[in-house]
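Only one chain is included here, represented as C-alpha cells and corresponding to the form predicted on its own.
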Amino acid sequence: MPDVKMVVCCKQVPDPEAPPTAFKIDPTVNKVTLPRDIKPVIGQYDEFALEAALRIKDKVGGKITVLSLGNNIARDVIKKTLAVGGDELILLEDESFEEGDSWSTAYALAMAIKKIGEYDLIFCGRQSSDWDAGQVGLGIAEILSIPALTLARKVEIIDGKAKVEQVISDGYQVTEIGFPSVITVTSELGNLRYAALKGIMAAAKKQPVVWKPADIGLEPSQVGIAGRRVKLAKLFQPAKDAKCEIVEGESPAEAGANLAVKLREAKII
C-alpha cells in the first residue's frame, strides 16, 4: 500500500473551557465578543480527526496536510498540528473568510482541497467546538462529489480501503470506504497525542502556506459572510430559571407521599 495522502481540516475556536460568563453577545449585530485573556485553541473534534490521521501515518505511512480557514489565525496555536506530526500547514487566511456559515466554509475548503490535488482521505471533526453545526465535513464531500462516513471512532487502512468503526445509537458498525472520501471523527477515537520536544522545535522552523480567495479560484464575494446562505435571525444566551419547593410531612413516609402527589400534578410521573 503506497503512502496515504491525507487532508485534515482544523479550526481555530475560542477556548470552550472558558466560563460562560466570559461570553458577551451584542444582539444588535448577532456577534459574540470575548475578553483578550480568553485564548483560541484548535477545536476538540478537529484534534480527534488529526489523531486519526496520525495513527494511519504511524502504521502505513503517509502525508498529512492540515488545512485551516479564518483570519488572524494564531500561529502558536495552529502550529500544534505540525508539532504532533503534521507534514504541511495551509492557511486560508483573509478578512473575507470571516463570519461564514457552513456552506461558505465548506465551499472554500473544498476548493482548497481541489488545489492541493492528490488526496485519499479528508478528515474533519464531527462538528465544530463553537457552532456545533456538524455540516462542513459532509458539505465538502458533496461539493467534491465523493463519499463520506460520519462519527468514526477508529479508522484503519486495509487492502487499499479505509475500515471504519462508525458510532451508532446502540454501539458501532464496521464499514469500508474507498478512496478518495471524507471521514468525520468523534470523541470515542481518543485525544490528540502530546507534542514531543523534537516536534515542537521542527514546527517552529516551518512556515505555513497562506492562500487568499484568489489563490483557490474564488472571489471574496463567494466566501465568508458574503457567501453565506444562512441568515442568523437571533443570537442569545438562554435564560436559566430554577425554582425549588420543599415538600414536607409529619414523617418520611408522608413526605414521600406528598412528593408523589406533587410529581403527578406536574405530570412528571
Given for the second form:
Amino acid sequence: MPDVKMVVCCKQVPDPEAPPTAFKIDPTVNKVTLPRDIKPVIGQYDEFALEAALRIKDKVGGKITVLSLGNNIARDVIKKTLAVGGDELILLEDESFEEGDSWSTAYALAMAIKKIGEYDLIFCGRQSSDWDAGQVGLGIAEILSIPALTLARKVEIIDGKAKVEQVISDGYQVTEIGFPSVITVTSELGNLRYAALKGIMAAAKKQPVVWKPADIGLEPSQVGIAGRRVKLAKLFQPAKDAKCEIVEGESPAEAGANLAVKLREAKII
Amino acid sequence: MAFKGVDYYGIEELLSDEEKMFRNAARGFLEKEVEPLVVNAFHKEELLNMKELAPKMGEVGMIGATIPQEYGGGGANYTQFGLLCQELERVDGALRSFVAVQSGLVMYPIWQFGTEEQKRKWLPQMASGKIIGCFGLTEPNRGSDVGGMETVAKKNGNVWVLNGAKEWISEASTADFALVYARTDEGVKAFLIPRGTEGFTQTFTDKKGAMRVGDVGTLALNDVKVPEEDVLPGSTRVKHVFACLNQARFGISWGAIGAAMSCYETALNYTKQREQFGAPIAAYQLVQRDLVNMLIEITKAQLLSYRLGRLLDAGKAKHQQISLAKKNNVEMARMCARTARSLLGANGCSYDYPPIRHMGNIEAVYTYQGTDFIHTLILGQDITGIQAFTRKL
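Next up, the form predicted in complex with its partner chain in place of the form predicted on its own?
Below, the chain from earlier opens the complete complex, with every other chain and molecule after it.
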C-alpha cells in the first residue's frame, strides 16, 4: 500500500550520555537542573521510532509528520528529523507545555494528531530517554480510541496493515494491526540513520510549524504542569552507602565458598 | 555524543542551524564508526581502510562538502567545511588530511579548472567515496619552492609524457587516480593519471612518527603518457596551485582546533580526577595556568577561523588571512598537545590518551600545506611589501 501517512512523536531530552555528575537535583523544588553546556538531543527511543517510519517510507512510500512538544525546542536538534527524511515538522511549543506528566503530554499530542487529521500509523519511542515512564504512546492510543502495539523491533506494511515483530521476554512475536494505530518502538529496531549534508541543506529550507495550546483547542490550564494528573511527591538523590569487605580463605576455592555463603546469607543468591 | 565541545565565547550562537546540524552529524558518525579504530591503527601504523570508510563518509556528505550539488557535492558553506575538519581532526589528523585532500586539493581544482566532461566524470564518484584521488605536488628536492618543480611534461603529438617523482603524498598508495603537477613549456599544468597507467608507480611510506593511520607515500613517473583530455585546461600557473592549497589550509585552521579541543578536554578531565599530595592536580595553580592558557588559545583560534569562514563565504578572504589562521592555529594546537601531554604525566606518553597522538600528527601539519616559516614570510611580505622568500648569495 503506497503512501502511508505517519506521525512520529519525538521528544527533546538532555543528552543521556552526559556524565551523571552533571545532573543536579534540587529537592526543595523537586526539579533537575542541568548545566548549560549539556546539549539537548532527540530521545533515543524516539529516534528508533523515526527510523521505523523512514524504513516504511523507503519501502512503500509515505509521508512522515514529526511532532514534538516542549518549550525552547532547539531547532538544530529537532530539524535533524527533517534532515533524515521527515516531510513535515510540527512543534507544540509554549511555556505552558513545560513540566507536564504522561497524561497531559499524551493529551496535547493526541489533540495535535486530531488536528493533523489524516493518519495511518503513529510511532512513539517505547519510553522517553529522560523520565522513562513509557506511557505517552499508549495514552495517545487511548485518547484517540485506536489500538496500539508496543515494543516493535520491526514494522512492515503488508496488505494495508502493519505487520509488527514485538519483543517479548524470550524472543519476539509477530502481530498485525490495522490502521489507524499506535506503535511504540524499541532499541532492537536499530539506530536512526545519519543525517547527510544534502538532507541537512534541504531541511534548512523548511521551517517547522509551531502550534500553541489554543491552536489544538486546549486552554493553558489543560497542558503542562497545570494539566498534570500525577503529582511528584519527592525528587531526591538517594544516599548511597558503599562498604567493601574482603572475603578471605586458605585457597581461592575456599575464598569462593566463603563468598557464596555470605551472598546466600545476604539473600543475594 | 560524548563530546560537548569547547565554547567559552558562545561561538555556538553564531552558527546557523544547518552548520550545527552538519557538525553534529559528522561528530556522531566519527565517534561511532571511526574513533574506535584509530588508536590501534596508529600504534601499528596500519592504514584505516579508506576504501571501506570513504563510501560511508560520502553518504554523510563529508567528501566535497563545498562542491555544488550538481556535481555530487554538498553545496555547503566554508564554515560547515571548517566544522567538519574540526571534527575529523579531533579524532585524528589523518582523517582531516584525507578529506582536505579529496575536497580541497583534488575535487576543487577539477571543479575550478577542469572541463565539464572532467567534472562529470570525476566529481560525483569522488563525492560518493567510490573513487579516491591524491594530489601530487611536493617533490623530493622541492618542498616550499614549488616554482622550482623538477617533474616535467613534454608534449608529443596529442599526448603528454611525464617524468619525475612526488613525495609525501597523502593517499599515494590508495588513490584510484592522481592529480599531478608538472612543469611544461606552457607553464605548470595539472594532469589526471589513473592508477595502473604504464610507468606510474604508487608506493606507501612507512616508519612515520605522524599521521600513522593515513596513507602517505610517493608517486614515481617514468615516461607516463597522459592524453590531452586528462589535462585540466584552466590550471596553467603556480597561482592556480595555490588556489587549491588555500582550500586545504583553511580546513587545517579548523582541524587544528579539533586536535586542540581533544587535548584540552583530555587534560581538563584528567587533572580534575588525578590526585597528588591530597588534592586533584587541577587544584594547583601551575596546572590551572596551563589549562587556562590552552582555553585562551583555543578560543582565539575559534574566533579567527569563524571569521575567516565568513570572509571566504562572502568572497572577501585574502590568501594572507588564510596563512595567518593556518600558522596561528597549528602553532596553538602544537602548544595544546604538548601542554596536555605534560599535564598527563607518564600517562601522557600512552596512546591510551590522545594528546601524544595529536602531538605527532600536528608536527606534520606544522610542516605541510606551507610550513610555519613560509606562512610567516607570506604575512611578512604582505605587511612590508618586501618578499623574503628568495635571496641571491
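What you see is a predicted model, and the numbers here were worked out from it, not measured in a lab. Residue numbers count along the first chain shown, from 1. Take the two forms, superpose them, and find the largest set of C-alpha atoms that agree within 1.5 Å; that set is the rigid core.
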query: Post core alignment: D15 C-alpha displaced by 2 Å or more between the two forms; finding: no
query: Core-aligned C-alpha movement of I25 between the two forms, 2 Å or more; finding: no
query: Per-residue C-alpha change between the two forms, K240, threshold 2 Å, rigid core fit; finding: yes
